[in-house]
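Only one chain is given next, in structure tokens, and it is the form predicted on its own.
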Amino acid sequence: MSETRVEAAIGDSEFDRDTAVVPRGPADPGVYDTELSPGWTIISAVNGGYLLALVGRALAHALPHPDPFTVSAHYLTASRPGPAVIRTETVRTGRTLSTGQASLFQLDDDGHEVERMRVLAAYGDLGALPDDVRTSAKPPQLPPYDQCLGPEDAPGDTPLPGSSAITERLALKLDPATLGWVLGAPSGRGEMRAWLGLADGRDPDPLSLLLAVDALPPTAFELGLKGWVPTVELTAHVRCRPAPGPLRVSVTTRNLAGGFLEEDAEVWDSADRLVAQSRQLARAKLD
């Protein structure tokens, strides 16, 4: 008899798990506990995503509306696993729409407390918001899911060095077309596409829709650069609920100048409805 697979609920997955906050209470109104998991890093740094999802998440807990809208961050220095503290404060709350800002700190090596990231965010109601849609925006056109290809296809030398942990997070197919890089072969066309989901099954919600918008491989490696591409700024549209099953997420970069990229990414769902859109800019490593 085949063992059935259960999947994970929101509420109950590793990503709800990893992004919890623990308020301190009515002594320290709007600061949260948490702590960054290793296993959502790569190469060198907590991902960029997981961060957003994970303020996001404090956010949510200190605004009167429950979902994100828009959530720009800035990220000021390299997060890494371990403890860490978000102090949230409300800007304006109004009928439709809250605005807060939160920053992110860690304790460096010697005790002293260092800003990670500071976002300021506008949340609301999706469910509130009525269905008409006008748009010219396509969803992106991906080969089959089992015809795309995963970290667990790849060649035995990874050309990704350090940790590649978020992989095992994510379930993750890459268009073929895209993966040039990994053969050392890169297009230079610096596009990035994929279905996209949570490896234990969860389905999607607004708050992992900030991890996707930068889940994906950086389209830097299309385009023939190598190393950690970090970001530093990272702004992301939640436009509707996501319905349950894969994502398809589409990342493009048209312009690479003095050793900065943008990053345009449009995500997707199982309804062909776009879901979140973002825009980031990106320091790359040039030889």
Second form
Number of protein chains: 2
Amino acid sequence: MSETRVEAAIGDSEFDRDTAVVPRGPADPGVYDTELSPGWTIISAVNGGYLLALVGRALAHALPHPDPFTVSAHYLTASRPGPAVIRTETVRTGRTLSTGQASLFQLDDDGHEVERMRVLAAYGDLGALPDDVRTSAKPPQLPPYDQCLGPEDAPGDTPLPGSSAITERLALKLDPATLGWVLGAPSGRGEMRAWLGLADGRDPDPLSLLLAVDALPPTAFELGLKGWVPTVELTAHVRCRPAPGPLRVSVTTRNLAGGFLEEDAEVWDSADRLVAQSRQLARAKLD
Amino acid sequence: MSETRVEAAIGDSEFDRDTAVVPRGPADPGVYDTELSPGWTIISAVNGGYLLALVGRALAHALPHPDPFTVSAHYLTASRPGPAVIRTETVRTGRTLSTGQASLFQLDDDGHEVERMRVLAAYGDLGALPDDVRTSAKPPQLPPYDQCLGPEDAPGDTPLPGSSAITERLALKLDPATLGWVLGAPSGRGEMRAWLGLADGRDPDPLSLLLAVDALPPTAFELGLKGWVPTVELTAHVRCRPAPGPLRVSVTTRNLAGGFLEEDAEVWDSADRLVAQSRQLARAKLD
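Alt. form predicted in complex with a further copy of the same chain, vs. the form predicted on its own above:
Now the complete complex, all chains and molecules, led by this one.
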């Protein structure tokens, strides 16, 4: 996996720079200025996981606990690259968990503030948890990293028109068994599996896990849907500090009905620990 | 299943009366007075699903759309039977979905308002959805209703000390395969399965599904844990209006680690449709 192991470090990487938030300070407590980078867009959309990590960073600063434990985000309007403001509220402070709320705003063409997303989250200290594990979960079965395929391996034109800037930020190697859609032969199974890292080799941390849960192509593509699949709500649980090295991400959809579907994601680290789980409700464009 | 089919109707049942909310009117828009019934407590806790349904009813009144599609609740402090106030906010109104927020408050012993839970939710109209279904989900395997066991079948003393008022409100018939904990022989599998209805025969609707996702005993009991398992956050997706008749509920825990566990619930209706999915993050008291 050497191609993903270059120099960028946690705190000094594309991901860290592009999710930086600047507190306004005592005059405007809990308010952060930020800039949505065009580097995390796909087609015309700013990636929802990137937005979640960015708001998650603001909450990590605003709350007394450092790590997201459970984060629920409602996506209200489409974000665009450019300036944004995050307003946070400390809802409750406890000994082991604190609860916070945050909203991301941008200005529309008329200069009016528009809310892009709203987040409710509980933060704690993953480092303070006992290391007991009684899990029946098993890591996803994936071919070896070098036998999985990234956008650079795509035949001819990329299957996704428009921006694919995010593919340059991610080290994404998809399981060929979940790539039938690329060749126009979707499997009909709502599954997407991949090795995932950051292109500059920055190791995962709890904040980048919020990106990881929404970084793969939509499972809907393997169900034969061609349209985009906008997220209505996504909730992520971060369960463990990830070990260095590439993550394995498995996303599954079991129920596509009434024009909506759920996407369940599991993120596993190089130490074979289930480090994050997420579920989102998304709209499906049926054709 | 005749024992669950008596007279109470949707709108006129214990569940409807105990989740009633009274809008304060134009003087105090979006604010609702309610009373937390002692009828939905277990041990010393007011059931989290009951609270979710109650707040869900307030949002159904406050928002232009009738049905919860996705509801995320953070449980902040322990609710008690008695008066409560729900303050709602309409976050965004769209054509097919509206987003709302709600908080449930009670007065503490000093007369100060304390926030019990905070909810972010998207509402829509389940009746307006296309009836296409492309699902790979299968209903849970459960023995016939009459071969499952309810609290009334418990040997000797109930395994749960304290209040079990909620058991009188529910028609709950648990799969014997998930009842090892009752006899002190938990299976070690994080599974709980049951037929679920309301004791007065009131048929399920989208609001009662918010109760159904958190109405079974904790999966942690089958994992050999004895302590209570307080919910930190619960997100429920309601996917379909349930058909009349008892529900089948399956709850699974795959990852108990670091003193926390997830509980994934699936609710199926009598027409074999997956009508609700939920996931909660809960604290586990390890012994």
